[in-house]
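Starting off, we have a lone chain in the form predicted on its own, written out as structure tokens.
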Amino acid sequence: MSSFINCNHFVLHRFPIMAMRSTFNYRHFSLHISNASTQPQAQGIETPPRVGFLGLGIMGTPMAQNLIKAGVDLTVWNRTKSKCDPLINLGAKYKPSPEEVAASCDLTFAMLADPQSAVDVALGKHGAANGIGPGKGYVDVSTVDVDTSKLINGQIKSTGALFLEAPVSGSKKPAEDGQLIFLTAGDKNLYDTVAPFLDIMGKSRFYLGDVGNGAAMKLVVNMIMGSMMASFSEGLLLSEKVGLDPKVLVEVISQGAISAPMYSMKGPSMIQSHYPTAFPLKHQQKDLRLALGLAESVSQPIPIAAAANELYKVAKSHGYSDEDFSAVIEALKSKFQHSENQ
């Protein structure tokens, strides 16, 4: 039976993110990995972790330079190689595949930004399982739906590695500054010993059981977020329709109990007409699309979550996917438009 990676000696305390970074070693963390043609390495010789990083997107290049920083062996691959140049000249290494990343490394972190990327990646020609097997891990922290969530998990798992899904809840900064929150399901051992990377590039990390827990949390999470910034745009426009000042309502939202981080941020940008991309558009576009697939699923009717779908819709139609998903607000500023010049 083979043995997989053993970080049982390994502590990662709860320093603040920049402590933790610089602290980080790998002294305490021992990887014995055998297979069915080899033996097992001697006990207690400590070897770093290779870790591999697949997608460098908005959210993946933060994530990969926080590994990096914190002392992380890290391969790396992109699509466009281009953005992987920043990361090389941090120390990171490279390999043109999937495949060879998969191959080359025990762990491997992939950051896709949809369902079809996900399998891609993962499945398709030159993916990662035509590389990965026996004694490796694959964490998945893309946001997808849970029937690919389960079909890249049975496929890595028919090569002999292990499978986690770990979407993440959080945008750009958080990405950047280390305070993602993890969503996870799967195998609970590869879990345990992929922690100590989670607490790299994140605040906290929750394990939820089976594969397809971690989907569906992360989809019903965002289902919530992407209605909750259409209902703000309403009350923005609205209170501006009325002659009220809209810095004002942000002002008093922050103070209620109805307070959100999101609002405070997000509603002087928008008031300005200014969508810096945190968090693109067309995914939460997409992300409100499977969450609908998933309610569907279970008969489960999702009202407010579906007219938020048609006004991210519109958002598009108008040229904003990759503005930051609080764009949606100009879906309204047409629809007053149209109803005004009629």
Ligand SMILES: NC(=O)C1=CN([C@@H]2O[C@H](COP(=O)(O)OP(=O)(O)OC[C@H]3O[C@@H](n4cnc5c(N)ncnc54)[C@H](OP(=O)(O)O)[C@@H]3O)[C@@H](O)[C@H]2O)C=CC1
Contents of the next structure:
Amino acid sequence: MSSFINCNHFVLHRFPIMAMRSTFNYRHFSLHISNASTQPQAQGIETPPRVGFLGLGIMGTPMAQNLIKAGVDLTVWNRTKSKCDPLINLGAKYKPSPEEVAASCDLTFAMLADPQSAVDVALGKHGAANGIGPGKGYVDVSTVDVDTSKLINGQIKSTGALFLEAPVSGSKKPAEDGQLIFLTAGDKNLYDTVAPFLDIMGKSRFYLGDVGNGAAMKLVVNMIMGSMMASFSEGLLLSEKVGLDPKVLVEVISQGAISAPMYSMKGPSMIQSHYPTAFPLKHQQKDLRLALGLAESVSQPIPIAAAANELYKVAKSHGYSDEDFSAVIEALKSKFQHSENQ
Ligand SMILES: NC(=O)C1=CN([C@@H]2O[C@H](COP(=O)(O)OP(=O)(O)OC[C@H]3O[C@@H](n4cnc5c(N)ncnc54)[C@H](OP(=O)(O)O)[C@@H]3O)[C@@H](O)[C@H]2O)C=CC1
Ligand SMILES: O=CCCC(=O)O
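Form predicted on its own done, so how does the form predicted together with the named molecule look?
Below is the whole assembly, all chains and molecules, this chain first.
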């Protein structure tokens, strides 16, 4: 049913999602969360774990839905309460603060917009850290920078709980289909404990060692993606300007060495100036900004990503923040290039 591939110290566990869903039974799941300062809790006792989910945006909602559909005992919270309602209708419980979610659950996942919101929800006034403690775990699946992840890790660990960072590769559709890729780092014990839940929401998971490595991996991946999308945008517009059919360009690319699913998925709608949001442009620009900080921290030049970041900033300034990141092409259209040069 599963295969284990060892790549040096990185271990990739692959489980076909359907196989996982058919074999996962939370009623027979034993919770083993321990660290140096705590004894294993409920070890050997078949306890249905209570799972919390904080942050029900584009990604958090389908991830939480998949947990509910798999039979997980789920408690949700979101800053805008109305986004909890569809999940409550599916059977989720609700608590009015991250603190109360963490206090009432064994494991708490968080899927927040950016570093500031991740810190606020984890460490703020009624944040999860106030309700968490020994025998519990906190899994932050948001895309944040290394320092933010380490800050949250330190505060969560100081309560006696365990911490795992687990940002995801894959967008809205993979989230809906339970096909995300988890880039995890932190407490290995917690990683092992949450693996069945990651396998409900995703198709693969990487354990990358110390806290910060998951955040860094995610930022490198999204740095590449942001630059690819900017370059693709230039190609689409250039092809059109020289009298080529951009639809044919998309087809040519799809058959060659630079083929990527992203181009085939986003190209046709970009040609029609249509950007249905899967990954908001503001989040792609946030990731490029954070990747630039990461590169700065080790004096690594990333001029292509720096140039791409400027384009996303232009697109944001013209109102495309909440559209899909493929709307970066708008920043290259003459109307905006002209106004930027004035
Ligand atoms: N969309 C995508 O394709 C992917 C996104 N990601 C990453 O996942 C994370 C979530 O992305 P996505 O779901 O698309 O984003 P959304 O913008 O759809 O959702 C953001 C979530 O964060 C909450 N939030 C924002 N600010 C605060 C705050 N100050 N306090 C409390 N909650 C807050 C929002 O609450 P509210 O509803 O009240 O606004 C919402 O639940 C981001 O880090 C993103 O970079 C990773 C992979 C793919
Ligand atoms: O962070 C967003 C990633 C989107 C994707 O991997 O398709």
